[in-house]
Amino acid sequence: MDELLKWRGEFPILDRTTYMISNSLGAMPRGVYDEMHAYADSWGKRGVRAWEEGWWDMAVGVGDKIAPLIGAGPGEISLHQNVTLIQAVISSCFDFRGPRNKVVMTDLEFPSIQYFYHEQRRNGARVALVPSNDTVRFDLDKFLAVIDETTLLVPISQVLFRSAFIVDARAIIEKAHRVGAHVILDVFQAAGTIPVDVRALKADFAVGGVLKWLCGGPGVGYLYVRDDLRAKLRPAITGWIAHRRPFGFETGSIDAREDSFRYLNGTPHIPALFACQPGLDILNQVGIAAIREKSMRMTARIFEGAKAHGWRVNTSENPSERAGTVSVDCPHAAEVCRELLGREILVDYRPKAGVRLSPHFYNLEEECDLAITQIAEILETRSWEKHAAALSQA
């Protein structure tokens, strides 16, 4: 019997779709229902007292709830809108300007994170993108080949979005930090499918988000900064969030405090603030060993089906490579993915990727066959077609 299959009743939407699209939106818990009201009720009762009752505190204090996903203790981690504008607050700790001022990345990294840091060449950052010649993978040895003693910053995500590959995070920190690099390990596709531990791997910096995994809906990115770098560093991009006594409103420099409040800037985010905490509370509570190894079951029942059928698949065959998504590249995968959302199949497209297919722990493994039956069927009678045709006509 499988236990994790108890936490079902605590997402509506399973009741009426076959959700499996965790790596882009997780399912929402109906607990986010009580805590949006409670925020209403906090506001429309309390009014601006309500900041004294609990709101100053949640942009770090909420961030609590997401330390044991990802191996931070208590008072770790800032919580931000996302995380293009965390990595915005990192690399205003840094200057370009000098003769180390390379940023290196693998060209599968997520590509709101390229834009950002191809943008940061204005500043005086060298960008190196690793090319990777592979849908799955990069090579790992030409990637550590370009981290030098010029090498600054090294963005990269320990999933890699498309194939959900699992990248050797800790060889990665190892070099960069033998030539005095800074790592930012994004573990937004990590956290809540495979185990984490951003203090065993002595990441610099650790980012993500709520959104997927970890059934937090949007607005919610975390920082994790590594204890020895936290009040050493001086982000340029702040504000009075930051300062030691904000109510001062003291005019000129900030005096920034030493924790994690120090990252932050302008006026937390509360609603979203609110809406994760269901999710993270679930999380913890069903534990992330429970949830890999069902995952593991899952994608691999996925990956089987696919190859059945002589389906590309542009993710790992092997378990120990693989997270929690399986991209299942079939022929007329856009237009696949489209007939599978009508169907009430909740998958997503990505270009080099295909139709992903992203079970979570309140799947049933009979789902995993279902999408998989029904690319199958929709690939044989070509349904987009005369759905096309069907539109055409009207």
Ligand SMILES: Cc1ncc(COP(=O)(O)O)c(C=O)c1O
Contents of the next structure:
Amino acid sequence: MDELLKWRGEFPILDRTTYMISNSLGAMPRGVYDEMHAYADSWGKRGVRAWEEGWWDMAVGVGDKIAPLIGAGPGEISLHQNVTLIQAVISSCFDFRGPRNKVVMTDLEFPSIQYFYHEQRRNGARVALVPSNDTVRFDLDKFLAVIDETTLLVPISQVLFRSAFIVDARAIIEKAHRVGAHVILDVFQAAGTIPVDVRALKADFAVGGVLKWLCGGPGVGYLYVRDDLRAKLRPAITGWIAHRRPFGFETGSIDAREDSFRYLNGTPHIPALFACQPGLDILNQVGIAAIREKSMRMTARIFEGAKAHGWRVNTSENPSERAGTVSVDCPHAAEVCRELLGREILVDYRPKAGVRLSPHFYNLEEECDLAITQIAEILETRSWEKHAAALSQA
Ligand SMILES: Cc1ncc(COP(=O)(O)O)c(C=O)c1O
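What would the structure be for the form predicted in complex with the ligand, given that what you showed me was the form predicted alone?
Full complex below, order starting with the chain above.
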């Protein structure tokens, strides 16, 4: 008996679809309806008083529901709109104009983060984009060798978005610290699928969002800053929420708080901070150990199914190197993905990855087999062909 299946009833979409896309957007818990209602009630009935009755503290307070999932402590997380903007807040704590101005990243890093740091070249950043020449992983030794005394920042995903490869974050953090660089650990694709312990790893920063494996919906990214750095660093992207006396409306430069509010700026995204809570509550109750155990079983099942059909898989065969997704690069993968969506099997397609299949704790193990047999059927009956024209124009 799979204990985790008792949670299925909390996610209405599971009755209607085979939901295998938690790497992109986790299923919505039905508690979100009530939570959005509570938001509307607080605004509708309490009006401006809602700020002092809870809204003001939410951009740090709600972070306490994320902290246990990534090994952080209470009050150590601030919440923002997305990870790209969080990278901007972090990098605004540093000066790229000195001799220590290198940003080291792999070309397997999420593209938005690559775009952001390449634009920082105008501020003096030197970007060392280490080529991977591979769709699954990068060469760790080669990557470590590029981190040197001129390195300022190393933004790195603990789990790579295309392949779900688990990176040796400890080795990267140790090397970075030996040469005086800071690591921004992106745990977006890790939190909610594998155990994450940002404190044990001694990560300088950890970032991620709640909309994928944490079932928290769009609009909430999280930032953890290591305890000993928190009050020392000074974000240039700042604003009145970070001020010690925001309602003093003092003019001139900021007298910034020393806690996690220090990393905030303008008015927080209150509706999203309401919407994310049911998912976080559920994830905390389910527990990461149980999720990981089931996830390894399900991803193995998909992996073996894909291999049996002779399809290329852009995910490691070694379960200890593989997080929650299996990227199946079957023939005509983009068209196959379109056809799967038409058949209510929700997955996505990414170039150099293939069809990404991401079962979560709420999936039936048989759904893994169903996805594989449907892909085989789509290829055999050539039903993918009807999507070819549309995709070639895209
Ligand atoms: C590992 C990783 N980092 C960053 C992002 C993008 O984050 P955001 O859209 O919040 O900036 C994603 C989105 O899929 C991701 O998978």
